[in-house]
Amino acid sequence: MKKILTGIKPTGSGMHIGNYFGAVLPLIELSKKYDTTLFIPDYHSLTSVHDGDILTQNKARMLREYISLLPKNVRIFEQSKIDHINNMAWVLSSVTPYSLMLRAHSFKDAQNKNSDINMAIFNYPILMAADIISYDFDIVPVGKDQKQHLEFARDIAGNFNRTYGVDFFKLPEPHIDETVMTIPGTDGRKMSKSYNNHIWIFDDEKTLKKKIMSIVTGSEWLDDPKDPENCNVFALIKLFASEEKQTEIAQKYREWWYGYGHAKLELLDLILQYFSEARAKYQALEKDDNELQHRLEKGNHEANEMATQKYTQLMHIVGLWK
């Protein structure tokens, strides 16, 4: 079975519906065919998060979210628990051209913002390369905006293989889902944290209802017929409702008694039903994280075994170990 790897940086801002349908659900589908691993690149968070308590909280929230949603066959591990990952990155830096780093989107974005660029931002792609190629994964799902990370990892792996005359690092293939849906936010634009138009999956029911009731709709009166296909609420309903339920609600839109408030309440019920198991698990993990810790320990151990085997071979190839 081919091995697949993806990583999600702990931002701490929570998971919204767009994240779920854009990244989590596709990963769940991939896990039905591949040996699937999700890693938490917490070292990468240090490029911008310089408060230990905040980083700890960010990781804890994100881990609860993903463990609540992902099936148990998906391996989860923490980057910072891999013993030799930074040593691996240092060796890779010795075969990485300076000119390649100058082309990195993360570095260019920091330059454009005139920010004080730290060396972690500059070296970000090298550590990312180590994350990708230290475990002999075959496939890496990436969004179009993240494709450069994988391209750099392949370039760096190729540089090492050519420099030392070996066929050592596997060059993983990208998996880009061209059919990823654009999920509308509460204002009709693409759901995004930067637009503040998102709907969090794990908010309490009262907060979730308030957010859903704020969705922008048309201005028709209650007794006016409405077009479901031109409605932000119905666009979200279609994500969660069966075809039969969609047809039923679409017909209601055309009735004189059915308003946007009714549709929003139906959307709330559908979301609560769809995520009921995950929301219950999330709440349980907030009270007792034993299951979370057990799953992390298992994932960290398995990932460490893979990385250590690769690192041992690497050290012999470069001549540091004999």
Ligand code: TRP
Second form
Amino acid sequence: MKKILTGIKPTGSGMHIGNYFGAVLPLIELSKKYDTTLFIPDYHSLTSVHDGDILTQNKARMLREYISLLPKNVRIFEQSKIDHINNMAWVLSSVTPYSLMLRAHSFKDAQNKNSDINMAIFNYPILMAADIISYDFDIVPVGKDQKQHLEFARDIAGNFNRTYGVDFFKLPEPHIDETVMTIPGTDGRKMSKSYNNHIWIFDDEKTLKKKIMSIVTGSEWLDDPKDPENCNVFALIKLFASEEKQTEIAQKYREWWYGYGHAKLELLDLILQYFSEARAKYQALEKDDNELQHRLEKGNHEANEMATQKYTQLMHIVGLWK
Ligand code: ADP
Ligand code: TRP
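I've shown you the form predicted alone. Could you give me the structure of the form predicted together with tryptophan (TRP)?
Once more the chain from above appears, this time first in line as the rest of the complex follows.
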């Protein structure tokens, strides 16, 4: 069975509906066919988060979210629990041309936004290459913005193999799903934290309701017929309702008594129903994170075993260990 790996940084402050449909659901689908691993690249967060308490909180929240949503067969582990990952990155940096690193879009973007940048931002693609090639994963699903990092990982793995005349690192295949839809936010633009038009999945019901009630709609009166296909609320309803339910709601839009407020309440119900199991699990994990710790321990142990094996072989190839 092919092995797939993806990583999501714990820098943000929660998961919204756009993240779920754009990143989590495709991963759940892949986990039906492949041995699937999600890891938390927490060392990478240190490039931008310099407050220990905030990082701890973000990481804990993110782990609760993912463990509430992902099926049990998805392995989850923490990068910082992998003993040799930074040593691995050091060895790889010794076969990585400086000229390659200068081409990194992520570094150029960071440089354009802020002149005071740290070395970890520059070295980031090498650690990311180590993340990918230290365990012999076959496929790495990422968003389009990560495509170049994947190419770097392939280049770095190839450089190592050529330099030492070995066929040691597997060249990872990127998996970029061009069909993933863009989920609209409460104002109709792409849902994003940076536009503040997102709907968090795990907010309490009152906050969730407030957010849904703030969705921007047309200004027709209650007794005016409305066009569902031209409505931000209906665009979101379509993600959660069955075909039958969608037809039923679309019909109501065209009748005189149905207002946007009604549609918003239906959306709230649909969201609560869709995520009911995950939301209940999330709340339970907030009170008792035993299950979370257990799953992490298992994932960390398995990943560490794989990486240690690879690292031991690597140290022999480069001649540091006999
Ligand atoms: P944000 O824009 O809120 O900061 P991120 O950049 O952290 O979101 O996105 C994390 C993941 O979620 C990425 O894989 C991205 O492709 C996906 N994603 C984010 N917003 C959307 C959206 N509106 N529609 C579809 N996928 C999205
Ligand atoms: N750079 C990725 C991002 O910003 C996160 C990441 C780090 C990653 N290491 C990885 C993703 C390895 C996939 C595989 O989203």
